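The form predicted alone is given below as one chain in structure tokens.
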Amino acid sequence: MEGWDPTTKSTLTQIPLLTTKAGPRDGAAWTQRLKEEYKALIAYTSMNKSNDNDWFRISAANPEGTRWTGKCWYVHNLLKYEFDLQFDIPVTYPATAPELELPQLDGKTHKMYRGGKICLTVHFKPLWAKNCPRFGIAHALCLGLAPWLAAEIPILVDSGMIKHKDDAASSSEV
């Protein structure tokens, strides 16, 4: 954690590490994993909510836990941009990190490939190697997504590439 902000670090050091080597073939300890994936989610939705900087609501979209789907949000300039978030998890999870997908932007930003992936390959795939298995799902939001919103979607805003909502819905009433 060298070399990275104070409240990275505090943020970081929250969430709980996950100890369960397991991926989606692993049956019964896929199960644990899936246990501590949940406890770190709330865990870090509980900090968020409490520091006031709540972003995102995910959920596993099926009973395998291998499909999440949910909404992340950034607020600039005052207006909250609200994205749909999916994911699925690979087959070698742990070891690999799950590719976090913004649908609605696809195409928007060359940061992001293959139906709304974001790219994470330089910053956070290294990071991720490094913490295997104790990062989680938990820790690709907070390593992962949040600083890719936080670079992206004010370039995106003032660049013109993305509108808040109530503009798009008032230049299509005109």
The other form holds:
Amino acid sequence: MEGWDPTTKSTLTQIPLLTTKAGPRDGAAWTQRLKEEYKALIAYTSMNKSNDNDWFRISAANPEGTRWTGKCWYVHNLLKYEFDLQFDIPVTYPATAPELELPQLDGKTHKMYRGGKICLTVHFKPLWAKNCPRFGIAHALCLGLAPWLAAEIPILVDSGMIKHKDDAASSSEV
Amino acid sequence: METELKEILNDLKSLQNSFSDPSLHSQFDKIRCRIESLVSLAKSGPMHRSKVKDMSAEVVDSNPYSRLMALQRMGIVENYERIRQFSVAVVGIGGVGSVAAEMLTRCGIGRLLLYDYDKVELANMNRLFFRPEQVGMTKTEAAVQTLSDINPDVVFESYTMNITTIQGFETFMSSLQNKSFNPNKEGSGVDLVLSCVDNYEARMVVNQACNELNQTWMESGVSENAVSGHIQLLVPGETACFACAPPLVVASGVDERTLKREGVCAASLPTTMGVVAGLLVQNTLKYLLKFGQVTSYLGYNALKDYFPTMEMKPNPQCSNSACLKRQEEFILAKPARDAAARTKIEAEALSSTESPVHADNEWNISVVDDSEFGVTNTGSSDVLPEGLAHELPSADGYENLPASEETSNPLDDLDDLRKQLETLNAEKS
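How about the form predicted in complex with its partner chain, since we already have the form predicted alone?
Below is the entire complex, every chain and molecule, led by the chain shown above.
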């Protein structure tokens, strides 16, 4: 973890770790895991809100909790850029991490696989593998998606690949 | 088109006959020659061969299997025609999978199951098999189109879906179990699964399915820099599964500001992919038709032309529970395996009246079997010499974590937790 900025590190230590090693095909154990996922997400979301660093919304799109949809956003030069966020829980979860998708950015950056799956190979997958089964969805957002947005959005905005929704009206709202 | 050209030719003849001037004849002949060459061109257009009932060894130009059946005459394969009973599943129809599927099709495999969810793109044209006019089609659809033209005897099944999703995985499992092609087959409905996918997640899914079904499979891969590759045979319980030896995990603690911007787009070469597909299908043929030695791992380093081989035993602490179950079954079946091996050796000894290589044994030299089970762990000991320390934690570390009292709280309700998150989501920050 050396090399991560102190804020990310201290945030990470406050997200509850998970204990149940179970995937969506494991019946009752998966329900238990799902509860732990919710607790971690609730803790992370409320922490972000109290630190004035709210940056995503995510909720299960089906009762089994195998598909998740929501939004994430990033503020660059005082403008807020918001994107749809979605992912499936893979059948081999938690041995393999969920593949986070930002479908609106598909084809706009090289740091992405087909379908808008963001590239997590270098900065996140090793951490996930090392911390299986203690990391969950909240950790994937904190250590996978957040750094990706921080690295990619400024470049995408500066290069003109993405435009702010109020761009035409030269708005200054945050 | 052919008939129309012939009509023109007839018209030309009657026209020629109506002119008596011989000076025009050479002109007419020229035109007739050109039309005749067009007729032969029209004849040689796309030809579709019909299905063949039995593979024949007859050496004629029109027999699609004569060169394959010759393997029997050469003493390489005992019964080549058995290949028509076999089903092979190819997962991932990319640079390796499509070529492997074509090779198996040309070899006359009985049934091919093809899995992929991608579409053909122009960026795929540096590899073999797909053609520019197929851009936009799904890879499975384009593959079946080409392959069924090449060999209509093969039964094709295509599955356009992502096997890493729950739904995709269920379809994947049931397609492997379907025995309608060969109802008398033991075990699953396929003889071999070939993994030709390009990512870790999908390999783990194939591994999971094959461990659960006790299905032998082969894994293949080409490195991101396109200059090395490998193939590997995985027999659940007997050899290492894909989760037994996880890829080297290096948590380098990358700073987000230094994230590489290139690197997602992997390099690829038709040569390396073709070589790996060739190695994979060669091993498949050896495994199915029982000739030569089936390799358990074969690497290919293109820069140095180095082909390492090795064998990997399963990991008794593998994180995959289905793998552990298969390992247990394999150990339990050892006596039966030994007995079978013994009778085989005895049968061979009977058929060849063998005399001892050496009549006397002055020094009492005897050969000891060192591959016995259970002796592999003798070397390891927890006691280390002074000054050395174990760097890695003991394997079962996380199991001993004190279970948090929260997890066992029966008052936790999933719906409650869901509502809590929704409330948080609805609040303005």
